[in-house]
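Heads up, the chain below is alone and in the form predicted alone; it's given as structure tokens.
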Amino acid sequence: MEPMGEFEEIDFLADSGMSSAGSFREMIDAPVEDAQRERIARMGLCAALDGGDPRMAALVREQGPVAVWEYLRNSGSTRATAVRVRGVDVEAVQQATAACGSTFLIPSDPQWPLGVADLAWSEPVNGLGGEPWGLWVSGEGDFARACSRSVAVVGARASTAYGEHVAAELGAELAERGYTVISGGAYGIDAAAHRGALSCGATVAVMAGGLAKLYPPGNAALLTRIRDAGFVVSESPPDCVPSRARFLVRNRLIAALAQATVIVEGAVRSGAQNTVSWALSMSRPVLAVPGPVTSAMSVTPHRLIRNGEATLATCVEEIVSVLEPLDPRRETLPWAKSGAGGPLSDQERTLVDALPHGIGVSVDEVCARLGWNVVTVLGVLSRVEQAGWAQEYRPGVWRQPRQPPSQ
């Protein structure tokens, strides 16, 4: 498939002299859309045309993929759209799909993620929009179920150590609570969120190119781990190479697959902002993690919070509170009740606040965070562990327990 760059006009409509899409089926002898023909048509359209053109997506939705596919293949038009479609070897795409161990999903499949349907009615972003015609997925398990309880964690590629630490903790804590973490597999915040999630659960990486050669190459080992423990997914055929336009189109899938989107870091011009725009377009919750006011990577999250487009998120509990506001099992304030060992002192609460829920921290790091000496930290850790508010889940590595102490 040749990169299209900017999305072109649906020029085959002009060739046919059609005044409206409503007359489409009357102009051609539309074939019966049985499951196999539909799968071939959707695969062929994905291979020939970049997704994200809202007009083409609307046409396929209204007229059916088989009718559109057959018309383009048989129209005899010399326009680029029809030429691309006639140039697709669907059998070769099927072989490439099998060779890279992926599956091509269409909306009638049980594993099709239901959230992408919202792209059909959401407002376009930068002129792009529309639901995908199909998805290539590699991984084990139920993809639809994995996406049904999920959070996208996105942010800057040129991230800071602070941002990567926060993204990794959020990824781990969300995965530990049973959420699938969805991101783009890129350097920086994406990779940190994926790594954190892999330590405790499942994660999904949405690719801008095909699954035959995972991109970026520097994250190949990480993306292989994600494929083995979760899923990698793409709207493009296996041998497709990434392009700038495909990254923007990919972002709409990240937002559509997830119940909510969390942005950790982003400069003034940030690709993560594009993902946030898609989430807002679909009326999905957006949360932003604050950062140092002196950091250029804090500009986009702070602006989103200031403009009321994103909810402030400083911990996983605040993310869960947006997704599960009526869940009686959730404690909106961890300190609203005392633990099994009785009320915690201010000093004990300060220490527990310094402990993450997911990947954990060393005693030395706790000392550095709080400015306390080792003797004090170890003494307080001993007390909060007995109260049920701390857990040494690896030797010398501490975190908050997955479940709060019994109340």
The other form holds:
Protein chains: 2
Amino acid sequence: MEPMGEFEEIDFLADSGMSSAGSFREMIDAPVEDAQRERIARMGLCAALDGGDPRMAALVREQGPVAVWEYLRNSGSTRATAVRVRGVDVEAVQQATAACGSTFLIPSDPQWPLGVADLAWSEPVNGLGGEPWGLWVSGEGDFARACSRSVAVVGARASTAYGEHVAAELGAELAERGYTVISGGAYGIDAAAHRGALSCGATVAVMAGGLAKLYPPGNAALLTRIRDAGFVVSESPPDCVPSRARFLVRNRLIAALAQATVIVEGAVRSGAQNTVSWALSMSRPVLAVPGPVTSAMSVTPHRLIRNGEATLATCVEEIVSVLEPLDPRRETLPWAKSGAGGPLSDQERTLVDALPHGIGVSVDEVCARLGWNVVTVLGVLSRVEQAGWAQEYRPGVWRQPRQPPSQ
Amino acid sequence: MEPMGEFEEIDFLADSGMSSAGSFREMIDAPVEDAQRERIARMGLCAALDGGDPRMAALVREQGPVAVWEYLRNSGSTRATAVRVRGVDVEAVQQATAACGSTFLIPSDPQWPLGVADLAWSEPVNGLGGEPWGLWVSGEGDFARACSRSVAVVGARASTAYGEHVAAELGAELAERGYTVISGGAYGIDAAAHRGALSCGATVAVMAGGLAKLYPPGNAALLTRIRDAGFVVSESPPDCVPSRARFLVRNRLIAALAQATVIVEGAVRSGAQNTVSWALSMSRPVLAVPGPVTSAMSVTPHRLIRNGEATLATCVEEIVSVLEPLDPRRETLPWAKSGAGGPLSDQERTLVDALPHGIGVSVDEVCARLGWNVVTVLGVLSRVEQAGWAQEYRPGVWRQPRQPPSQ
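What's the form predicted in complex with another copy of the chain like, now that we've got the form predicted alone?
Complete assembly follows, chain above in first position.
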């Protein structure tokens, strides 16, 4: 895929010295602590620029959204990026957000879903990547909690009756087991999975366009029910229309919000393959439902299984079995079984408890969670890693292993 | 599965000292070189004793069929094994063999299929195992050659229309590419695979009972056509009726005759699973065709794929791709590509050429093939093994690796 036009414009930011860390905060004179300023900056960036440019995401990550936003707002540049940023009417976006009954979430909000943080570290897919700067969410309840135990069910729009049957069954059975079903709200497999989930529980539809007019219009009634019983979410402002690029960038959110991705059907060239690629780029489990070898709609699931990129899944138990070791809600933690003492000291156990299962955290984050100094954390981390209770799954990023050591 | 009744009788052979190697040849006074005596002994053992007892197979392997046969014929024992051996009318079996137009093959015959030798080394399956002492074959042409490039296609008798369609297509496309389709002649998947193969080429039906009355009777017309265009084969004498135990023992021949086994459909408890277990016990490739997850007949293929025991196969190309590196007929040998000299010396190349692909050979056999002494063979073997051109896949048993080293 070609990068979107405005991505080229980032070069001028680099030319202006913005890409060298530290240099840019000095160029603006106001303090950046203000949460309201951050919210406005993130909303403005979402409104001005399409997400999914890994270089722009890195720049905002390094310099902070307020710094980037205010620099671009105040620059006299005639480059497209700056012009677009200056053209954003944040107040109008805020009004549209309220008008469609949605909330704009930023990472510091308690409702912010933790899973999207992995997009900051994952490999780009087709040159796209990076975490969203904010998310518009419509729906009742705790969005982060809904996503914390979730499975993406994706597949072809031109699905078969077989695929829709399986997607609806899996959607219903996942919801019945307390998993939120995440999908794209499209025709075919997406709609069947959402419908199945709605019959038993909550579901999340991730939109490529804004939440003011849910897409596709043919699924308007379904999407309204999803919003009422679960959530619709988008990183585009309410009035944004979907585009091909926005669908690809949207797919990374589906994969990032869910703990695992299941592909039910997909032809030889499949949009669902794109969602799978995002899940693989984040080292998230991918499962694929087989089908008749005579069906063109099972070509992509079969290829993924053959290539070892996906695990074959025939039923909800086989999906859940991949996630249970990752499930932070499990009642009996493995080391609790071995009784007091066990293989870990109290200090080691406390550290392992502080590590997440799916999404890793930095050593700094562990220090902050436990109130320990970095030397203590590194020492204990090294011991529990050797015992198999911690895993450095990216450099500097730690989590609990999928398979705890057997005792 | 319970071992068959007469297997317990072998203990008396052990008691009589037969199981200690070398001791038994001394107990009979005639020389054992005579090929006709060996043929009679092997035919008699097949007629008297069901195949598939690994202890009896080992005894015959160690002592030689003539020694075991003549000892049992001449012993006055009232044990069932001896009584059964003494009760065999070899002349009547020879007449029945001729009457049904079949030939009795023994390992020294040029038509003997090489693949069954792996049964002498493979792990027992459900307590059964061991190579056949002989094979009754009906059909025109070179049976060993037909099996040298072959694929077993097996599956449920209570198959679905989908499974039969796929089996017939795979059978036809394998035959079209010059592969012999091997199956069990049963209803359902077996019959569909044979029918597909018959439309383009040869096929082999392996019978659990004798060749005088082909089983099942409902497939009599099909089995007659298979015999006329290909081969029917059995290790039981012509008038033997099939039994449950003989079906399990027969399945090891299907797996052993074929270079790879493909399972098309199988319910949660499946006879085809037994054939797959035999193929796995011989380290032969197993492929499984997926199907709808809503079909009870695809449970076993899906389980095999999930467990990593089988590779998912959707088309004939994916089956053939597993075999091509093993195919001794390939025109361009990998080391031919790198030009004269290449990574191997002429001596090393000669030794690699003498190694088989699928079924290993002993160092003695390599010495015999090349006319080299054992020290030379071991020295060259060690060098080509280090270079990745030879593999000791069981202790003392050598073959070419499935994946030759990349250059």
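Residue numbers count along the first chain shown, from 1. Definition used throughout: the rigid core is the maximal C-alpha set that superposes within 1.5 Å between two forms. Everything numeric here is computed off the predicted structure, so don't read it as measured data.
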Practice prompt. Having superposed the rigid core, state how many Å the Cα of W372 shifts between the two forms.
Written response: 65.6
